[in-house]
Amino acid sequence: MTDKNKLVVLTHGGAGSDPAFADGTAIAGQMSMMSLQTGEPTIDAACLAVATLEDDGRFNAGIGSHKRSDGTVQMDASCMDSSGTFGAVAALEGFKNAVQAARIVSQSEYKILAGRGANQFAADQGCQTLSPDQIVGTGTDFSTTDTVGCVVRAGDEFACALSTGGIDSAIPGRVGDVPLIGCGLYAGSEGAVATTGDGEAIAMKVTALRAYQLIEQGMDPKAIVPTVIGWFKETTAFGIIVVSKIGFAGGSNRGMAWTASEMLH
């Protein structure tokens, strides 16, 4: 079997989860793959995984997020694959899938929807509706917790998706890396690359663009993950999923609980 075979799924429940949540991010994985085996493009595998996380409410986005300073949850997230297709959403309120909202701006004439117009955009667009109640929060340890990714390759294609319900206690209106495109997230024709951790020091690094010009140069996923989180001080919370023609790989300076599956098709 060739490369043009070849299914990869890389799935994280963000910087700081729980690697004990692992089968949280497996399950989610799963989803994706199946779904790249019934020949689905590859940015709708990746945003099922992000969706499948959302609905775990043991990481920080969709049911699990964070609340702001104010008792709100606004909800960022984010898509693209490497055909130059990008949406994504910003404080984005009362809805259970941002990635899904994220996946119908990609479709549209827009690129990053924020918002009351994200809200009704969302809405107009028959998302599932979230109402406070059904929030769950992540527990008691809201410090690390960050966004949920994926990244996906299916032959010479790749994708990615991220969602995040941003830092506990935030000011309403506080937009990290997540809808910024080459922060959070990047995806090209070489491969494709989802990032969590603290969103405003990974947006000031164009983190997962930076990252990208490292595959395209050549270098091993393997040898990206460790390069890039020596970017950010130890103090700093950062991961990293990664996945290329070469190869693929993930890590972080925390816990991250994460998965990595390949198959051939």
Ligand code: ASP
Given for the second form:
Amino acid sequence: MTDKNKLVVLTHGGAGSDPAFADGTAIAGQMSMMSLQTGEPTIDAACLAVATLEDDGRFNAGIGSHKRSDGTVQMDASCMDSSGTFGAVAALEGFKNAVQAARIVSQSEYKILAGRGANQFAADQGCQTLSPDQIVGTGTDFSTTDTVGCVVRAGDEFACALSTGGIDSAIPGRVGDVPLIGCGLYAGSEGAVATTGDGEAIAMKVTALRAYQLIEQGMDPKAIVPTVIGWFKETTAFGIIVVSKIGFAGGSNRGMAWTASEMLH
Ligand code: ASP
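Hand over the structure of the form predicted in complex with this ligand; the form predicted alone is what we had up.
What follows is the whole complex; the chain from before opens it.
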């Protein structure tokens, strides 16, 4: 067995999520790991974990999405892998699994679809709809964000995925870091990064790409996590999960439900 056989999955339930909900991130991680074991592409394994968390209801994504100031729910989601595949949706309304729509965008000629066009695209592609009464919605605590994410490794291949209902009570149309390449997430030949927290702050620091550059410089993920958390004020919710060829790590300046598993295949 060599590192070429190594499978790693990390899942998070967002900066500020209750660490007691780690059973949810663990189940999502198991689904993803099983998918890797059957040889599914890393990006599909990452999206499966995120879809499982969207369906959980305890996190700010999918059926658990926070409401906007007008009572609507708009979701952002994205996915990326080390072969250069990327897709995202922004301000998507009325669909159960925004990450599924992001994955389909990644297979199209486009990279990011937003608003009305994203809704039409998701409908045309047969994505499962979500009626307002199916949304359980989570929390109204402005200091937490609770979105969901996943990073995976299968040998030399890496991928990541994210999904969020955004910041609670933000105005409709607000889009954070999640659908922005290099901000909320990044995957390349050396590893993958997924972040969570205050999307405006994360985007302005181009956080995921800069964290990935630390991987390229040979830094251990266990050192990258506290380094990147240190880029943010303590009052700014932030969390991150990282996997590379050296190892993996996760952490947050809030409580955060997150889990990791690895195995040789
Ligand atoms: N980063 C997300 C956003 O700002 C929220 C989160 O990660 O919890 O939309």
